[in-house]
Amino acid sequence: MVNQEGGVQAIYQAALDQGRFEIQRCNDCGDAIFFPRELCPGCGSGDLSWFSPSGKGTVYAVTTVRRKPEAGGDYNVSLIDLEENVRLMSRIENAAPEEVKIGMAVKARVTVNEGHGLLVFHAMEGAAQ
């Protein structure tokens, strides 16, 4: 892929910002892969691709952020196994902090705001372990 002036930061944030959550795959080994390079972790190619993922995940950690209600309140961080077989950091949004547990079905979702896309997650019906 001919990378864009910012790098493939700039490629995922931009996907983000027009509501599109995309990963790259390896051309030459197949593996999914995220976080966002240059090279294949796996196998050291350059031929790298963007595609969509389906979303689907499970709650592989989870921790809380504790905050004063006038601050937001508490919320929660959460490290999420993609099908793809690549793991991310994001939170869950649908679910109190005290409801995210490990093994917890999930699916991302890019919320954009004021232009800017962000990667969350939501529980899926019936994901309360």
Second form
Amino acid sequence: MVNQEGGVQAIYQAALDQGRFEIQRCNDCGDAIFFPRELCPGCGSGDLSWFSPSGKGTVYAVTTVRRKPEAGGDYNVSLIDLEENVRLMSRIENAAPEEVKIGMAVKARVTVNEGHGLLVFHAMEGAAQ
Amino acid sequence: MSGDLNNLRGKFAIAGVATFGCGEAPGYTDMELLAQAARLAVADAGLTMKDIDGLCTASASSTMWSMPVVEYLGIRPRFIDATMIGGSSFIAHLMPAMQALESGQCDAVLVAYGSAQRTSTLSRKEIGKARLLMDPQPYEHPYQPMLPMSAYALAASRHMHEFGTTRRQLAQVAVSARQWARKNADAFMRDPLTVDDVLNSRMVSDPLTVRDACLVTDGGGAYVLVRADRARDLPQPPVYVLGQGTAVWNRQISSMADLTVTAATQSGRDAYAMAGMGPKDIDVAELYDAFTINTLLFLEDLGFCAKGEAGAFVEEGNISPGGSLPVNTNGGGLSWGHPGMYGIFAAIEGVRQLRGNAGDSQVAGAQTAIVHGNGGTLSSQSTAILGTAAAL
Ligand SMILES: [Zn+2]
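Form predicted on its own already given; the form predicted together with its partner chain follows:
Now the complete complex, all chains and molecules, led by this one.
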């Protein structure tokens, strides 16, 4: 049966657009899943539910993309491991790029610009390891 | 042991190889570079285009690339494989080509590639924009990683964090490649290069500088694979395929389970198992060095060093000319050249070494070579072990 709300990519983005960060969990094997899938990449099940993760995570890998100041300057790109044991790409918004370190504790936020939601992260106060 | 494909070991050989227009070939198209390399490789094998009844090829821009290649070359292949898994494709093509030769589906497979990436009138910026539309990555692109380089930078950051790998050790990979390139008249960049030169060059995506990244060059490359009995009647010394393996675990760098362990662990294991060999049996290693971190990862994942030890291994001079393990003897993607997808050129350099044709960069007495291709953002890995008649 086709879901009238669309596929999981559209459902994920629609939640972000409303300021909510939701990911999936497999009802068969219990794994959290990211990025959104139509089937569980762990066990192949199609029985998946959406839930709100804690948003707490840790920087797993980090780079600073160098960019000319007139084009907006350098920026951070990180891979972040969520508490729920999934990894995703995002950026840390409240720290200078060179201050973002592997192991830093971060928290998810959704920014909505002109109706389009984007998942970003903030470093947690005094939480750098 | 049928799963190890040992029954295919040594039954097929690369009988012809060629490159064309490597470096800069202004005014040439991808197809023209491919066609010239193909023509020369077939001639090198002592065959004619009429003998070619199998084709493997791939393109980074054309989704139906095998059709215009068939049309352009004027061939009527009975076997076609256009598997496209990035820069490793042309090493991965070996296995379906061997299976097709084994079954009798065809008798001579041409594997061919061409890219005018450096001098093409279509700018890389335009290509990048088209890719965003045609092949979106909605969970990565919003954060504007400079792909592919930022993906490799993320892997490098993790390797440094876990194992204490240093920027100097990464830089030594580029310096060793340059030392080999200085011995190879065909290499595109042959100026002296020091570790400090690399460290002081322009940072692009930390910790990788422009000198930690492969070149952007033009070039065509091709090889011809036939059954071993036929290869022995052809003019060139046969270079036998002893082992082969290919593995894909993910596409996005964010989907990689451990950024310090690549699918080369699987492709290498399969290639060694088929060959009945291990790292100690390898005389020359051609490892796709799109970025300096790649060489470290593949030295570890293909068993030449323990995990985390490749930085020190390289810093001790082991992969430089005169070191214990000749790596990227043509100068590699970092200094020989990098026409978009480098895998076929790693294979061709392996053949050059095993034929004893490598001039000043010849590794004395080389009987075995491992040639390893990488594709995407550490996404696909393909490994082949090649050998001379003495290695059979
Ligand atoms: Zn599951």
